[in-house]
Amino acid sequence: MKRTQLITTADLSKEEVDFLMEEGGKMRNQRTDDLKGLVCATLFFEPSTRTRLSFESAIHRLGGSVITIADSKSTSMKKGETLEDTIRVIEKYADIIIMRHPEAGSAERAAKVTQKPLINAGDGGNEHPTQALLDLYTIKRELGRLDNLQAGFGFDPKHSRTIRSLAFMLTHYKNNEFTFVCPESLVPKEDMLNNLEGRGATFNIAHNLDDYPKFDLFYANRLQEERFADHDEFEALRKKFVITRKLAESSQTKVLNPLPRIDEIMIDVDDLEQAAYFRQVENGLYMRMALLKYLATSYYQ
């Protein structure tokens, strides 16, 4: 297998995704070579904790360095620059792109005017690609299996890209059930909803939590106030849909979240066995280390 760019999760294989989450779990606690000599530029256009700190320290546990753009304030881009002439620009510094942007669709333009190794990083409201192989791979070993899971997921699929990429690779396994819990004005967009229904994939939507007990887990995302163009409506529902200590302990289902937490996840849930979104964390630095072992070796060697 050889891929030398991430876009979309819709790039990879479950061939590809089995062999990133095998990969992912031989890099725990793990230091190599694998990247040196290289020099990955991680460019985030939007605010970021986890992504950009974990691409970054698993570069230098590869062995690579990192040349880094944090805000789009400092750079060209405030003057003008177009996005497509930033990474031409970029792509003669390094050797590895990874890139967080606000717009969606701007991972697909930014892969048209280069050839180097480039890693979406969620890109708007649209996907979210690396999350969803970190996600996989905590549910695999939270759960020991991909196949035959009833998976809720919360609470604002409309605008959640970590809840779109993760459904969307789900589908390379069999007989899952997806049920959506959102408020009636925040369901999935349609667009979202007729690709899993081409993938094949059987899904409910549910306004209320009533169903919790039933999931083998479930992923919880906050509302994105960034994505709402009604910030009234956002606080309004806000703190509709909680999921308290009480709730959790009502089942063995394991809570997911790519983080960061706002309202949604009370802070007494944190100790419980069920919480596994710190875990979820730690996972990412594996599977990102995977990925850029993988595309590197594609592409340069």
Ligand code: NCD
Contents of the next structure:
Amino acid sequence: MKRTQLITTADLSKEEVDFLMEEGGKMRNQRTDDLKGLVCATLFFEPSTRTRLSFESAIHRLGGSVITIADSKSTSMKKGETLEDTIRVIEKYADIIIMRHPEAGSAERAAKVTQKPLINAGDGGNEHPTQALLDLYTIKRELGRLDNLQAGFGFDPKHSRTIRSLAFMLTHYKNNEFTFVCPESLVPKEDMLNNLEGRGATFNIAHNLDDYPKFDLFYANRLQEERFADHDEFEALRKKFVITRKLAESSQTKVLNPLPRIDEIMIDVDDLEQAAYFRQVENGLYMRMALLKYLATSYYQ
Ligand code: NCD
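Starting from the form predicted alone, produce the coordinates for the form predicted in complex with ligand NCD.
Following is the full complex, with the preceding chain placed first.
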């Protein structure tokens, strides 16, 4: 198997996903020289805490070095330079490029102008494939399986790229049933549902948490404030669905969240065994190490 770029979850075969999870498992507490001598550029044209820093930590743990843009206002894009030109320049400085950008489709645009290893770290409301990898790995570690799952997703499947990417990734495995819990105005977009349908997935849409105890896992994500056309709508909906301690304690349901957590999970849920989201953060480091090693080995060896 070889791969040099990861733009969408659909790029990855099930075989590759399983391979990466196995590799990720071996990265726990490791320091290696798999990226020795390689310069990696982390380009974050949209805010990030976990994704950028876990990638940078992963690069250091693999013996590579990092150059970074953590704020688009500090680049010539502010002067009007195109994304394409920016990538054409950065590929001359870097051996691996990791990019987050607020526009859906931006990672694909970047891939058109560079052959170098490239990773989509989130393109607008579209995709977040590395988050899906770490989410999948977390589910496997927490529940011991990736099939026969009742999976709940809330609460903004319309705008959440992490929900979109994870739901797609889970269609590699059998007999999973998805329930999207959300206000009426935040149901998943048509193309996402068509995609899931095309992959043979079974899904439901619910506007309450009545079925919460039946879920093996519940994937909560904040309402994606920056992607609402109408800010008043965001304010009106933001506390409509919340996982309280009482609800979390009512079942064994594992609670995941890509973070940041805003209103959707109460802080007093954190110390319950069901709360998997900080373990999920750590898993992200190992999965990103595994992915970087895979792409670097494919391209440079
Ligand atoms: C997510 C993202 O950026 O899409 N965060 C992350 O990468 N861990 C989720 C979010 O911002 O809500």
